[in-house]
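Only one chain is shown below, in structure tokens, and it's the form predicted alone.
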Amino acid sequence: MDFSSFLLMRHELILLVIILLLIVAEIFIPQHKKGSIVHLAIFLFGIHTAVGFLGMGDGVLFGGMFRTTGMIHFFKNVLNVGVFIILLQSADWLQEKIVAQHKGTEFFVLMFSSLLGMYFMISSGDFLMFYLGLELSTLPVAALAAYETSKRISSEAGVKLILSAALASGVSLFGISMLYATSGSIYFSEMAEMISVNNLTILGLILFFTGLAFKISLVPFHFWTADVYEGAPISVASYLSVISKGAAVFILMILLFTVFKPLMGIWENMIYIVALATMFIGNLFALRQQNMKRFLAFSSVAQAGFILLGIINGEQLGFATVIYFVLVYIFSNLAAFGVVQAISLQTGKENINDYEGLYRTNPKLSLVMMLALFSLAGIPPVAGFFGKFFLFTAAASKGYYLLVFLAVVNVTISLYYYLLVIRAMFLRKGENPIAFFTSKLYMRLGLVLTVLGIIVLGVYSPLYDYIFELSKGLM
């Protein structure tokens, strides 16, 4: 193994010199300057972001503990772009109530270690990289999610999310080393082909998948999620709904059609319960939400369970299908956390009745959420649509056309509870409503570079086709 091999971890090498480069600028930048550690860390990501589109090769490390294709550089590079789009949006927040409590640097830190954690997730070759990372990428969340620790609700949200992740942790590792137990091996490769079906490796995969499914949000593991995300920081709660789920869908979609092929009479039964389940208890929820982190919680907790119509398919048109929905998702769901995150430091209001009268005092605002709901709802012409009938087509491919139509009945259900919000802000004159007011650069460019998301994968729709073709290596 010689230097140039090491460039396969490019993404993981320049997110550790960028950590060290701003633990640096914390000793020697001075306290009345701490703001300008804000500009410069949305600057070396965006870097980093644009380095990540330059091609990589395939490759194996460390004796197969680490590999990438260029399906995991090219999921790599999704996560980045939301993790960029979620700085943006932060910056404001960060500046005015953080970096005078001189927590700045920290915040990229632990978002940038868990980012880092889910590289080595999605590259991992064996358990151990796997588990390694999982852990990376959970603990680091955790304390974002307690970060105003002036508000008793965050450093509940913290606890709950740390206890949670140790129990669900605790749980996967356990599945595994029944895994271990029965195949005498943690390689991925290896495993393929020794593991057998028997009543202990059945029930290591009904452990493992636990594990993963809290991650994911998927019911019954669902319960931290919306107590979470109301009370961690925004920025933390658009993070776990988009990236955290993101890389852990990747992964258990890598393990189900690679590592457990041969017990997917088992899974697809599993998924098939968990996917009804999901959908129906995170939109009937939703149903009753006020505070739109709550709201925006079980809306995610839904489309979690509309994911698993591709993941449901077994093969290739459903890993792609399955990448498109999340790239879909990221954008479109950071679009509507943008926008409670402009208006929640703004004037301090998360409820959705604060939004009545909206769209007379800030229409841009108010059209970048109706765009936003709109595409997680699945209406045309936005990317959502597309998204959603890509999962749909999967799932109808492999002949489930009863789960099919029970996913179209929840779209109609959640297409009810997002008209709410619209309703609220379009149709409805608030007593008090939300006065005009204006924010500034770096969230305007985060809010433009999701609306652009939203329209050009609903316009422009070629990169399925690319994304097809890349799934084709882990397969």
The other form holds:
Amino acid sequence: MDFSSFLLMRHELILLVIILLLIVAEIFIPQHKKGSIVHLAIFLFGIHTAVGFLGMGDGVLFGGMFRTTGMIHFFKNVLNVGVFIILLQSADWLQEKIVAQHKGTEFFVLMFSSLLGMYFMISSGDFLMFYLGLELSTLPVAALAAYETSKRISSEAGVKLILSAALASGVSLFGISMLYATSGSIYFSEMAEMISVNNLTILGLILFFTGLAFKISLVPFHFWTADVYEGAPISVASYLSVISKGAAVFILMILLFTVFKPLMGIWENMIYIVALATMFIGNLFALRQQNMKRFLAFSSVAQAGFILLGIINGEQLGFATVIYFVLVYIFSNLAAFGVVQAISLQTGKENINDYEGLYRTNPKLSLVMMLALFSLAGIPPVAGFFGKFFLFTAAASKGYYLLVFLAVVNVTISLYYYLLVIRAMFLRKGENPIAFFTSKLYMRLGLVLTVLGIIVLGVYSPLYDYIFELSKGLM
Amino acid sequence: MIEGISIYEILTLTTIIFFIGVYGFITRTNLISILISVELIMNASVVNFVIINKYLYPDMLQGVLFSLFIIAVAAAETALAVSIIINLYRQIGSVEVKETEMMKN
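Could you output the structure for the form predicted in complex with the partner chain, given that the previous block was the form predicted alone?
The next block holds the full complex; its first chain is the one shown before.
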């Protein structure tokens, strides 16, 4: 028998081996040396990330349930880099708080299992694989959100996340059952041929969309976002806001552009309304936040609204722009979360007021934060500007001028609240500013990587062409 | 196939169960009751899959297999949710929603 076709699942297999190795290491490493497991996990995942960049062919496994293309391979690498940065940024927190409670290994096992679920979700070829991947990616994150078991706020975040995720996947399943009723198959390729516009299919599409909208935290399914981000550990919040959102956007886009292509007239209107509501509500609620984590939560809701502007295009241009924007967004948001994490770890302060005078005491950290917020707001020299600009181009090329105009209004609103943080850091003096501190090696490495990402993506244009070429294969 | 009962009656039943679940999720004030409501939603779709498979596409078993997976995953989901709720109960001694909530914007 020839097993070489299984190499198409290389990402999944290597990650599975890492998970098993970590479980074995947990058994054999003695109790007083448990700190070394953090180094081991980061080292193994670094190798996995590097190996992932090796080339891989296209192919289909298990009778069409699992498929991989150049684009899917590329996006798995993007997710790997994101998770690697998160691990670097949370290493110190793990060493100081979590390993001391003897829960270090489980953190990595849960996070890697969730990443494994995302791999399966984005390369799924039928709804069964999609559903299993979705659940495998959600359940471990709920456990991670409730990870600081001694803190009440963390348990509350876990309860909110698991209950809303369960409701979302239940509603989504009901939608899938209706799509199955009309098309007679759960395979994407067969469904795409059989699907036609009728009332049952439309209801199925809406219910199915609801499930993914919960994961991307689109309005009106965003209620869990702020509370979960505030209560959960910061590394879990950043994981939820970039990795889990990015993977869900990717699979939603594939499904809308291929399987639900005949229903485009329906979902265009749906996305138009949801995009407007998401941008306005995300931005307006972000204005009145005092806690940095809640602030970033509503900012990420608003960013999800901008992503929908690319999806509404419905063609290759939209696909490529959204992938590019997600890539930029991963780096910018991780930089912002990284700074919040570093400050919270040293001082325990998380409010915007506490950041007053930060530039005088910690100039490097505040520069990283400024770059991240400029990128999120979309100010020209950094990558975020090009990401937003391409998204608006994608929407405008289909004639949605009013939508683009309202999105630009939203960018202006968002600029105001991003600048509030920058003003607090640079212009305010502050009565007792955060004292000077130096972060450890891992945290510095994580922040440098994000800064490099923000600057390089803004300057190096061939990357966008590369993504555009890759996205041909999916249409 | 059940004698004398058409697919419409069963689908109406599952739709009613589904909406009872959604209603319960929104209105209940006890975390365990909310969990039960979610289970109703899941089970409505399980019955949906089996019935659609049996009545409309009896030559393939896709729907039945799908429902088996849903049952297994729903069990895992419930176990995790209950364990988080128990952890919360140890800290505040209650599973009422209004006593759980600390975070308000």
